[in-house]
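One chain is shown next in structure tokens, namely the form predicted alone.
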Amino acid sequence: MFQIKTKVIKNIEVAPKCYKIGLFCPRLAKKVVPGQFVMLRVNSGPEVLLRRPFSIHAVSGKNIEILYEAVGKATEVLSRKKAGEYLDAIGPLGNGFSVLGSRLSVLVAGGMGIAPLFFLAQALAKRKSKILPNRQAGQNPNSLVLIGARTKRQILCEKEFRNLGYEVKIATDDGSKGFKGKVTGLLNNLLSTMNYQPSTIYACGPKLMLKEITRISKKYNIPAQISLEEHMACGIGACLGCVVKTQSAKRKAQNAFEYKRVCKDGPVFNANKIIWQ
């Protein structure tokens, strides 16, 4: 972890109120792993006092990308940043995903939960290209991405995942594209008809979605890694403002639990360790 000045190289709107900002920061790009995040100071004045957490969306050479939605004061200020400006960043922070195996992995994104999963997809594709060096160019065999959104206008990164060689399936609440309903419903339907079992489910999205992912993973006995979204003040585990209830690793008593910090112990957790409220 270190504090660094990063240079904005682009900041473009990719969907209504959704932006992708590119930052030149070789040290971060070299160190960060999928699932980790940075704390950004979006301005130097009193307009926004606290840093904000942002998942790393992609890494390309010496640059990182962050995908975000302009929904509050801090992200609205961030959306106005221009190429050539600088941002103060602390990172990389948190524990990321474990990139496992060469068998089928299923990535499940709900809304802006897509943000950290593309970087994970990059890493999985790279790993599989080493394990399966004779695959055809542009193919990432046995890899599946499920994207959930309210409407087709809010679907993000579909083309980018396909360009990595992933099979992509869509779920929309209103049925305007793909499966009509929640992405968890799409996942359950797919798993019920598969004649082979995925090695891992990776997911990020709203809490209710992740709770259902946990239930589905237990139903089909498939390990799941989930990235939790929580409000964070410090990002380094000092303020204890982002704790979640988990099964205790220290005590064997029934119903024993302990609190974990999402920023420090997560944001990625094994789904079966979370005690959902």
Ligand SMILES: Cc1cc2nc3c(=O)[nH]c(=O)nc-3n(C[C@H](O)[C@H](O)[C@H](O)COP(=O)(O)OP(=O)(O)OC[C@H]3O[C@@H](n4cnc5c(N)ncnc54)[C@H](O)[C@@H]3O)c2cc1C
Given for the second form:
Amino acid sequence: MFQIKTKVIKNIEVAPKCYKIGLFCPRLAKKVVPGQFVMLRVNSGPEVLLRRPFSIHAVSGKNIEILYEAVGKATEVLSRKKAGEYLDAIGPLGNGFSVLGSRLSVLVAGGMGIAPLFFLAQALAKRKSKILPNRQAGQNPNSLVLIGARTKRQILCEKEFRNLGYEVKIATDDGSKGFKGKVTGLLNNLLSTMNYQPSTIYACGPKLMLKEITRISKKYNIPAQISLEEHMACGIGACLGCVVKTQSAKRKAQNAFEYKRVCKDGPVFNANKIIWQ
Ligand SMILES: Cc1cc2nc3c(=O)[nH]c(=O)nc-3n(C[C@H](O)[C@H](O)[C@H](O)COP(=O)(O)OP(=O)(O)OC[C@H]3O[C@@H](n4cnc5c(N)ncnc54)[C@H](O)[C@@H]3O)c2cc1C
Ligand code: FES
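Now show me the form predicted in complex with the named molecule; what you just gave was the form predicted alone.
What follows is the whole complex; the chain from before opens it.
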């Protein structure tokens, strides 16, 4: 982990209120793994005092990309950054996903939960091409991405996942594209009709969605790695502001629990370890 000045190389609106910012930062780009995040200081004045956490969306050479939605003050300030400006970042932070590329994986994204899953998809595709070198370039037939959004206007990255060789299925709350309903409903439908089981579910999205993913992963006995989002003050494990209740790994009693810091011990957890409140 280090603190670094990064240079904005682009900041473009890719969907209503959703932006992709590209940052030149060779050190971070070299070190970061999928699922990790950075704490960004969006300005140097008192307007926004605390740093904000953002997942790494993609790495391309010496640059990283962050996909974000303007939901409040910090993200609104961020959306006004121009190419050539500098941003102070601390990272890479957190643990990241385990990239298991040998069998079918299902990536499930709810809303902005898509952000870290694209970097993961890049890494899974790369790993698969090492394990299965005879596949044609760009093909990744054993992996599926499920994207959930409120309406079709909010669907992000569909084309980018397809370009990586993934099969993509969509769920929208209002039925304007794909399955009508929650992305977890789509997952449940697919698992109940699929004649093979994925080896891993990777998911990121709102808490209720991840709780449902946990239930589904237990029902079908498929391990799930989920990336949690909590409000964060320090982002480096010092303030205990982001703890979640998990099953204790140390004590054997069935209801023994321990608190884990999302920023330091996560943000990625095995779904079956989380004790949902
Ligand atoms: C590990 C991690 C990775 C993240 N990655 C991304 C990302 O890649 N792209 C992205 O758009 N956002 C991401 N977020 C959420 C992002 O940090 C918040 O949207 C941002 O801090 C909001 O700041 P703000 O000042 O604009 O809004 P605020 O005024 O602080 O908040 C606006 C609204 O967003 C809610 N909110 C703020 N922070 C969080 C949070 N951490 N979890 C859940 N709800 C929150 C608030 O409750 C409020 O309703 C991530 C959060 C975490 C913890
Ligand atoms: S945000 Fe301070 S311990 Fe996690």
